[in-house]
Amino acid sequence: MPPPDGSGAERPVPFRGGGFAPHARPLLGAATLVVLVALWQAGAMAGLIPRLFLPAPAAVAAALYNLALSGQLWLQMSASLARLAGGWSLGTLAGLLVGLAAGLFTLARSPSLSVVAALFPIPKIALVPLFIIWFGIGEGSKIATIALGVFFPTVIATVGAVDGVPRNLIRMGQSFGLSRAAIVAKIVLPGALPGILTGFRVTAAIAIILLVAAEMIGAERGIGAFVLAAGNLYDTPALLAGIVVLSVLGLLVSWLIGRLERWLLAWR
């Protein structure tokens, strides 16, 4: 049938099967941050933003420089990084084990998910006084707070990722005579890995939030303790410098998880 324009030529049909494939634009993201900081600086210089409540970015940068020069920045960062690494690793490992057990075994599923449903809504920061009684005022209570806060989301993400593996792939493996262990190793775990790694991004943010809260309650060193002390002294440049350090820490953790995703999911 000739086209409606009467030209007699067949027009090619545009390809519409590309699907949704958004791509990251790091330069665009960096440009957005630069513009926001520039507007902030301009507002402070014009007197539109009170410097006591929100100091200019230049003042925050000067405070960061002084902290790095005096060695206080690394002193506070090292304490926080040790707690963050210990608590997140402990909570993630326990959450993965329980989540995989609940996703793979019937006997483990209902007991595990019932405990998670009962305890997950409890604000973990409210348990810090109890952890201090159990583990003391030192590192144990802070690591336990972070680990418990990471544990429950990891269990939920892992169970959901395992449940999301297409069951036809599992049936195909069974039809080829694969053992249960082989199906788990070659089908279930690779299929669940994207969802588990997405859960890592969430739990990393939760770990940083709980780290700061735990350090504010009872710690002599750490970014949270530093921010609290700066706030008590109304030293807003130093306070915002600590917040900038936390933001950079979050970006660094997100970047590391992204690199881990590229390495583990290179097969996709």
Second form
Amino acid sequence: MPPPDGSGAERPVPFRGGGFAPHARPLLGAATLVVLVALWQAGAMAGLIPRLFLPAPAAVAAALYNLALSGQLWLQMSASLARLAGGWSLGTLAGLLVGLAAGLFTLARSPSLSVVAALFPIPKIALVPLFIIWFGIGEGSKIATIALGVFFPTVIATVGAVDGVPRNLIRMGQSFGLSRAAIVAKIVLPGALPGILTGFRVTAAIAIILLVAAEMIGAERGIGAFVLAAGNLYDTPALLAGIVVLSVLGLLVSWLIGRLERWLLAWR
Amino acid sequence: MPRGLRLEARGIRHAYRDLTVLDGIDLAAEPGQVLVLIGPSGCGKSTLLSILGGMLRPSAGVVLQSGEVAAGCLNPLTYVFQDFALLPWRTVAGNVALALEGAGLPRAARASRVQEMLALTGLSAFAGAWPRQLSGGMRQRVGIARALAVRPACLLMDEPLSALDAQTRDVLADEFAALIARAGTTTVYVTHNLREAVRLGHRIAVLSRRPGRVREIVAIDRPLSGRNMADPDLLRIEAALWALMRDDAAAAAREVSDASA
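Given the form predicted on its own above, I would also like to look at the protein as it appears in the form predicted together with the partner chain.
Full assembly next; the chain just shown is listed first.
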């Protein structure tokens, strides 16, 4: 294309290859959160935000401090963590076993996938009353709710991960005379691991949602029960303190899975 | 009698549903020799190699093996793959060790065998590297080390150099020739590269366009080690092979472009 002045003079080639490569800027992310909290605090102090509806961050921090000091925080947290660990582990273990079976064996594939397709869309929260009837108001119903909510996505993630293991690697294992068990242990499982760990991220978030829901329906202790009780008393600083704890719990779980990925998937 | 395995295909026919890709294949890989399979795209070379190694059941015909399998051979029919097929979560040494695990070798013997194979293929300094850290040529060296580690009676090599650049291909072809000549392993080598075929083959089977049939077998009576690719006799053979294949290759190329149009 000739230059606008039509002279044909020597000119630099314009650079057109930039952009479309966003970078992570962790400090910018942290600064955004700090600015938002500061604006929230300033708004509350200026009287622009009604304290009953949304207490100031300082009030939430004070409520959190008091909770920690009184031992309430650990009391509620320990109950929730035990349910979360029990429900998630149970659902994950069962989901991995069924997912692996469906990914490896023709006989297991269609039956298990049809059951998953039929039951996965049911909102698990709707099943809590049924689980209370089945397992009682105690820990059983809460753990069952979390486990069921974790089970289906784990099956789906595991089947997808096993299906995604490159076929040529399995053929390579067969060509070297590896036994079926060795192929599963040395090729299929490590190959499926990235997909399975991605599934863990999803199921951890689902487990926290279901934990709170189950605790709100029938529990004396636990973060969900605490948030509900605080709401009933219009104690919004304590309510938000409970929500902050849940947010931190989510971040912590995500960080742990990230560490697990870095450890197990160092080869990537 | 030369050491090694003899592998013979008798009356092989293979079809994918209605599409016959191989028909009436009678062919033998003689002990200690390299049989090269060449032919135009889609003639069924790789399919035939899969059948020869028992990785694919033919629609008709049989593959027979006979002859001596040396003591210590852990996997008589061993493949080297075009795409290397390395496990990305294992180091170079871990990939070479894969087929030795569970073979009843003591740990020290296994480690020593891995070291020996890495030294043989020039990979000793990369034992702890991940496959993603290696060039294509280095990855294929790992594939070769892994294959040789099981002391195979027959190597089945499926276009092992086709994913590499021309210079690496030439270097590795020379290395393959030296390794195969030294081990005296029966080898079936699939390629579409005539230079490679002439460099490495004792006998070159030219397959016709689909359905693949053996059109001609060309023997090269020169030892693998020391073959000079500027040798007029070898150049003449290369030209003769191309003359045999040219029309089929052009027709196959037209077929491919028609299919993609």
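Please read all numbers here as calculations on a predicted model, not as lab measurements. Positions refer to the first chain, counted from 1. Rigid core here is just the name for the largest C-alpha set that superposes within 1.5 Å across the two forms.
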Original post:
Is it true that Asn66 shifts between the two forms by 2 Å or more at the Cα, once the core is aligned?
Top reply: no
Subject >> Core-superposed comparison between the two forms, Ala31 Cα displacement 2 Å or beyond >> reply: yes
